[in-house]
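Consider the single chain below, provided in structure tokens and representing the form predicted on its own.
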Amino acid sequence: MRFIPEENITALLLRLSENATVWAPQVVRDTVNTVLFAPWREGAEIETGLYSALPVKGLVLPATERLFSFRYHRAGEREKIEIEVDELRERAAVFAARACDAKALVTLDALFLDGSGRSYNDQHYRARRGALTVITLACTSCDSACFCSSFEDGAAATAGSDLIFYPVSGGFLAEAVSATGRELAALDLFQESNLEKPPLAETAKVELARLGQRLLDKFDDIDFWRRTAEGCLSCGYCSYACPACHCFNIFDEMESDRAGGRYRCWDACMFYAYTLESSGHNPRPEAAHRYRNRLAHKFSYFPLNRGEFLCTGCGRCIRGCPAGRDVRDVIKALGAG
């Protein structure tokens, strides 16, 4: 194994920062400990102590991304549309991001950059994905709202991340799990280490055996759905702070009366709007039922498709829940019902 010192680490980020927007968890500025990853500067405090709101799926599919510009114009007596896609050249590195959120961004990269025609290579994800260094910090302690470990390998996944960081006294032991990762590895602020791995964190676990059956046998008691979505403001925010939920809405915008913009944002099937037709009949109408297909995609219906959950168990989703839900209390109620 490699050994990095801790006073290297500053040392580390500068070296990437040559070429590449370093991104890092930090504390927003006039929040109490509200963290997030943000471009980090020489000097910012790094917080790692605490998880980040929002995961880093941000930095290969941002929020709000034109996809291309357009503008009309004249030709003698046709009207001509006239297309420029935007094309990514910077370099994007993360330190300090955890297992479940580098392990989500596999999920999106099955999702996004297939090539066999099953799912879509997307041209801006892909530039985004390809411009894009992992460093992961390996979790050796966990709060309530974790249950990665329900997950197979939990904290100790490496899928995703180039290289993963295990905090030991005086600095962190360095595994690389790619070739960008081996780089970065063999630099001069690394030495060799006889150290062993730290334990790394056991967190709660749900039963998940059969949870895809349990799921449609339980699909058509609203009852039991109005009383699991009590409380529930569709706000959205589980969706967003998903590291593997990937919805997303396409408009076009002018921004003059010749000229316009089509920009991809991030949606969430939570909300009321999102499968609102146009004769304004709407096949979700409660919280309820838009509960329900929330789960059934992460826990039914994404497994049977793709042969894994749409969940790496982060607890963002109970963590920063405004009405408190936690989708391991239904998960349980499934199982007993």
Contents of the next structure:
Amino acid sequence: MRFIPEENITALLLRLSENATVWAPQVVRDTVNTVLFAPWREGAEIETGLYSALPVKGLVLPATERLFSFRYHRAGEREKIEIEVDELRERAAVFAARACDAKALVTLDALFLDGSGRSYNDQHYRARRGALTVITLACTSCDSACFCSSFEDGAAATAGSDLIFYPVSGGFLAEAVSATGRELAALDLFQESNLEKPPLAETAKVELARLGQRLLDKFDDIDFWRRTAEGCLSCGYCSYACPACHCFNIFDEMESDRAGGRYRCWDACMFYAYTLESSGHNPRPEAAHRYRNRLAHKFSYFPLNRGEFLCTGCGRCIRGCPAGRDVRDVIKALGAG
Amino acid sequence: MSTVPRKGIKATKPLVPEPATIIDVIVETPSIRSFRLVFDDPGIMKEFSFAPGQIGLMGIPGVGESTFAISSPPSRRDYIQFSVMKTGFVTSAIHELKAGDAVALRAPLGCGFPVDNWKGKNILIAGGGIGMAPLRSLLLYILDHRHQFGDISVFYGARTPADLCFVGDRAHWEEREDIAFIATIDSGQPGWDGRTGVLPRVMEAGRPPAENTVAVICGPPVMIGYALAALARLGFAEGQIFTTLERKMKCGIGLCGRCNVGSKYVCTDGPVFSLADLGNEI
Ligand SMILES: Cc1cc2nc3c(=O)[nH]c(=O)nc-3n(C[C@H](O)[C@H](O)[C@H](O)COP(=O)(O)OP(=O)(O)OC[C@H]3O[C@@H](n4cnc5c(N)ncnc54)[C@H](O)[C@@H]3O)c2cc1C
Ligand code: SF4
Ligand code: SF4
Ligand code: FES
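Could you switch over to the form predicted in complex with its partner chain, since the one displayed so far is the form predicted on its own?
In what comes next, the whole complex appears, and the chain from above leads the way.
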């Protein structure tokens, strides 16, 4: 297997920086004093121990993204609209992604790159996804919120990564998953090594067998959902922080009298207004309805439609929930498989 | 699931609308106006085709876009019509539009009525309020292909006579011998000599036979609830009943997540559903 000495990492990131913005987990002190993926510059310290508050999904589905710009102009008697889609010019590379985040990218691909008509191939997602290189740092330790070991592969998941780094003494073993990964691993910054891969993190586990059906069996028991969602503030953090959640809103903004842009931005199914119709009718009026829908989407509907869970067990929604909601408690309460 | 394939919108840029121009505005009721529009690109206009029941997202860049059923029939090649009820932000701005104004359109989206499976069947259409919009498209399609279908009965209900849309069409539908058309208003009004009574009751009183019949109902949720109960009493099975569902929508292409009814998305799996598709998810 290939090996990269610790002291070559900066050189690797500089190499990547030549034609891409390199995103790496860093403690962002000036704003929220938390770990986030941020553009890396030489000298910046990379934080791989603490869990980033937000996943890498923002690189393919930015929190706010312009879909197109428009301009009104006069054509003779008439007002006409001209629409222009920005072209993505920049490549991105992410360094030290987690396996659960990388795997979630493949889950998002199933939806955003589908194109069968059940969903449409999304040109903006496609452009960003195609311009993204993912270098994953395999987890050798975890915290109490992680539960990726419940899923096939667990911390050893390779899906979505181009190159996976395994921490070993003096540096990292590097396993190429894609052609891009193989090209990188062939760089002179790497060398051959016969070191063994380290043992990976073993997280807490929940029983996922028949979960989709178990959840639907409990669907109509609204009191059950009221208990599980108790205290939920409908703040939406769980959705924003989730590497697999992808709902978005669309809105327009004028940038002058005659021109503006249409944007999409992250939304959350935990918000009251998410499904509020103009008549005042809301099919999911209570936090309990919304929490139920969020989990049903992850563990029943998405598996029904796409054959996989919309969750990789990253634990962010557990770590960050101000109301202490824990999706694993719900899965346990739904009974054994 | 309906069998009509989705076609038309550029699958390569599904979130980017095409510029279009309003060519005519029809004031239907105090709160509903129909807008006829054409794509600015004649090539797109020429190739535009859809099935009754399909939807479009029409909008004014800078204001926003909203979901509407196409209310013109596929045979209408010179314009696309939407009938818009004024309810909020975007629909109020749309109501200000005049002929010649610019809009942007993503259409057609969703699955229409599976009309090809209905050949040889009797069709019962029941529309309440703005719910008549997709049914106008369907009815005009059926009249274009009249020989393919059995008996056609149409019930159209609104609160007051002033709330009934499609004045010109109605006169024509009432005259036609080969369809039974009944308009009804909720309660008696001076100057109204037509039927009165809420639509589900008027429909049930007509005792439409369930045998070899497809029932299509669109309207406000309360009306749908009563109409479904009436159809059940008349002996209609779930697979014979079709409706269009409404949920708040943004993307229209199965990605933004909000329009789901259980595991189905109204925007791509619907808006047309048979009751059998929906099970207890309605
Ligand atoms: C499948 C389908 C077909 C429809 N067909 C018609 C039709 O033919 N004629 C008609 O008048 N109306 C129709 N509607 C309802 C219409 O889309 C809403 O009334 C409209 O979006 C309200 O927009 P607004 O900006 O005026 O309201 P606001 O309350 O200001 O809403 C803001 C935004 O929320 C979304 N939204 C709010 N309510 C709804 C809703 N009920 N459905 C979908 N999106 C909503 C829209 O994006 C809207 O722009 C249909 C809805 C659906 C889902
Ligand atoms: S993070 Fe917690 S409180 Fe906030 S919406 Fe999610 S479950 Fe509710
Ligand atoms: S649902 Fe929670 S644990 Fe699962 S991927 Fe999303 S944030 Fe992570
Ligand atoms: S409107 Fe976005 S998923 Fe249906």
